[in-house]
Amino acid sequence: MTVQLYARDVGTGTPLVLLHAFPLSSAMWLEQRQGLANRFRVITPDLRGFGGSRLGGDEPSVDAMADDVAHLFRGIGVRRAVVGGLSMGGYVAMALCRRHPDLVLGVVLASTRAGADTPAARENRLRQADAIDRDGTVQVLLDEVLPGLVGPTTYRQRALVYGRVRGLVQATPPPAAAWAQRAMAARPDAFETLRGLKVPALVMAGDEDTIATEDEARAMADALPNAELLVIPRAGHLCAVEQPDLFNQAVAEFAAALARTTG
């Protein structure tokens, strides 16, 4: 069963849905909302069981968060977009280029990766997710995930940034956090999706994300038939978060290009 998505829907032009990191919520592109909304229909939502979308009943699959997404499309009478996803957000935004891909006009793919998680990697979301039930509070987040979301230059310099992340860290649904976790750890290999995309893609790295580095970006780039790759500096995990305007920019010259060619 697909959830009902809160979305924050703001400005005209060609859509641009953006997909919200983990722990995160689409609280997270409040300067992507400010600083595209002059120019494109900015699409932000809550995927389910964070911000303001209820979590549902079904199994952790990053499939369902994608059929969600499709169902907002035909909710606010979206034909076709600009999808960006950021991480988690990247996942979805893959498995929807999967399962839905008349609805992707383009895709934006920022500080994530095509591979399934590696063993080592899936048992530790595991963990968490099972930490998260048996503590009801999302503490092992704060202490095991949170250092990872920023790189040092935000961490030593924007001391405003990292406390915003942090908050939104805490702010984050434990049962939301728990299935999203087993989700991702659930999630199949998508090179095969990013090797059958048939609409141009812009490729993210921030230079100091621990977490998907930037070459896994440039693999993800290699497999994609119309890519490019932008590696943004001074930028770690949250790279949106942590140097907006270029993030800002490089998407916005990105969708432009795709609305003047699909006319």
The other form holds:
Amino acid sequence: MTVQLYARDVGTGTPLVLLHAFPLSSAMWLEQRQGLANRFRVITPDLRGFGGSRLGGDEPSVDAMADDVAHLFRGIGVRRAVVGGLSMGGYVAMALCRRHPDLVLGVVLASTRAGADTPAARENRLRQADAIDRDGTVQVLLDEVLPGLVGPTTYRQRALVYGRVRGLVQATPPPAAAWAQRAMAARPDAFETLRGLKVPALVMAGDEDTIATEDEARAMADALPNAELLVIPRAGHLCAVEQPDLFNQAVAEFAAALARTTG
Ligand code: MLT
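Switch over from the form predicted alone to the form predicted together with D-malate, please.
First the chain shown before, then all remaining chains and molecules of the complex.
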């Protein structure tokens, strides 16, 4: 059963759908809504369980999250969009490309990876999901995930940005966080999807990211038939939050070029 997603929807022009990272919400795209809505229709959903969207009762899977996004397209009258995802949002964007390719005009994959989890990474996610269920809080994510979300430059020089990210992690409903960790643990390898992608792609990585590395970004760009790769300086995992101007400029150029070629 798909879940009806709450989405912030601002601006007019070519639709640009941005899918958020874990364990955050559409609130992470504040600077993208502000910086891109003068040129595009910027649609930022809360994935199921996060922000204003309810969790639903399905088994955890990124495919269910992608189907929710496809359902949202129909609900708000969007036929095709440039779809961008950061980290978990990238996993969902890749699942959308596999399950609903007709909806995708072009794809932005930021701070994400196409490979499935290693057994150790999967174990770690399931351990964290169990801890969240047991504690009824996301404390384990504050302890273990938050420190890796921004790079050392942001951490040292931009306390307000780090504080905002911390607040978003704290606000995550525990059931959504546990569900999403189990969904990500179960996600399949997406390299085959990338190799078969018919639309252009922009792959981005923060040069200080230790969660999704530059090498993983390069492997995605190599697998994609039509991709450009941009490494964002002085950015960690949340490159869109840490270096919004560079991120927005790259996305705007990519989406504007697509809008020109597709009319
Ligand atoms: C995210 O930022 O969405 C997460 O780091 C994704 C992950 O845990 O693989």
